[in-house]
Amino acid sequence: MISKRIQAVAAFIPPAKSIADVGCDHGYLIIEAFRRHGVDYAVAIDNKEGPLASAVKNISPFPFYKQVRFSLSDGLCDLSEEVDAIILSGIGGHNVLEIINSGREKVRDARLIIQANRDLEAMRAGLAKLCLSITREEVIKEGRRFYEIIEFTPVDYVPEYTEIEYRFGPVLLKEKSPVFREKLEKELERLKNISEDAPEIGARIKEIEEILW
């Protein structure tokens, strides 16, 4: 069964017809992309033999198997073809930055669809410096965990965001979805339970309260 997280990431793919999945793991995202979202070509990339072999095994029973190229490689170094969207899911924000920074020319005009597990503030700021604009964001909840999915689109300028937009996401701050609010409420509760009386914690509490209220 494909997880809610993977389904949500895959939902960002349209209207892309060709994709590269960096860190493809078991290949479930590519399966979802072909079955649900009209993709007709994919590059499955992983730097570990085990996960890539698992992706081959899971995708091989499907008729679209021949429309997938499997690549045992790091980041975007082996991405020779032009694709409509590049997906990086389930890795850290600093790792995302390293991959995109070292392979920026491979991105071309592709949208980036990113679900990073941590360091989102640094990732947003770093990708903005690479002329990548935030065009869509969503927070989902699966079990007890929250996941942020962010779409970046290449532009010919360095987009400018405020510090709070880098921290919480410009689109998320604008839309303030119920799940986004729930995530902030959980963070607010966690901060208020910290016994340490540090100025930065008080400032963070005030910041979140102002967003929520």
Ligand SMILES: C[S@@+](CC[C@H](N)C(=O)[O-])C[C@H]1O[C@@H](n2cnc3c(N)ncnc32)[C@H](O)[C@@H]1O
Second form
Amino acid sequence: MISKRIQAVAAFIPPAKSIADVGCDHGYLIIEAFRRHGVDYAVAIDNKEGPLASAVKNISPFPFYKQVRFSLSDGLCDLSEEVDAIILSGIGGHNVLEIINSGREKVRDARLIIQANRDLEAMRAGLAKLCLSITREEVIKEGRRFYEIIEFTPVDYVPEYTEIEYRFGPVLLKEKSPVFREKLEKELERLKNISEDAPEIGARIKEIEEILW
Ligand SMILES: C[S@@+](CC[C@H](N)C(=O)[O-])C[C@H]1O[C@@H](n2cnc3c(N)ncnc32)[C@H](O)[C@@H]1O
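Given the form predicted alone, corresponding form predicted in complex with the ligand:
What follows is the entire complex, opening with the chain shown before.
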């Protein structure tokens, strides 16, 4: 059973026909990409033997197995193909930033589809400095957890965003979807339980309340 989170990340893939999945682990995202989103070539990358072996095992029963190149390598080091989209999902924001920073030239014209587990603010800011513009964002909820999926598109300038846009996401802020609102309401509740009096917490509460109004 492919999780709602993986399905949501995979839904960002079209119109890409070729993808690289960095940190592919079990390979479920690649399976979803071939079966439901019209992908015809994939590079499955992981820097650990166990996870990559698991991707080979899970993908090998499918007819598209031969259209996948498996690579035991770090980040974008071994990405020689020009792919339409590069996916980094289920890893930390600082790790994403490190991977893209050290392999920026390998991105070429590919869109980046990122679902980072933490440090999204620093990641958005760092990737913008690398001439990557935020073109699509979605927040989904699976169980009790929220996940943000962000698409970055390479541009030939350094896009500028405000501090609040880095923190909450420029597209999410514009669209204010019901799930985004729910996420902020939960965060508001959490902050209020800590203390409304501490100046730093008070400022965060005010910021979120202003977005929700
Ligand atoms: C938590 S799993 C996420 C798997 C899958 N992408 C998902 O969203 O469910 C993270 C995977 O990324 C791999 N990984 C972490 N840093 C990496 C790097 N620099 N290069 C390649 N793979 C990496 C880990 O070995 C691990 O298999």
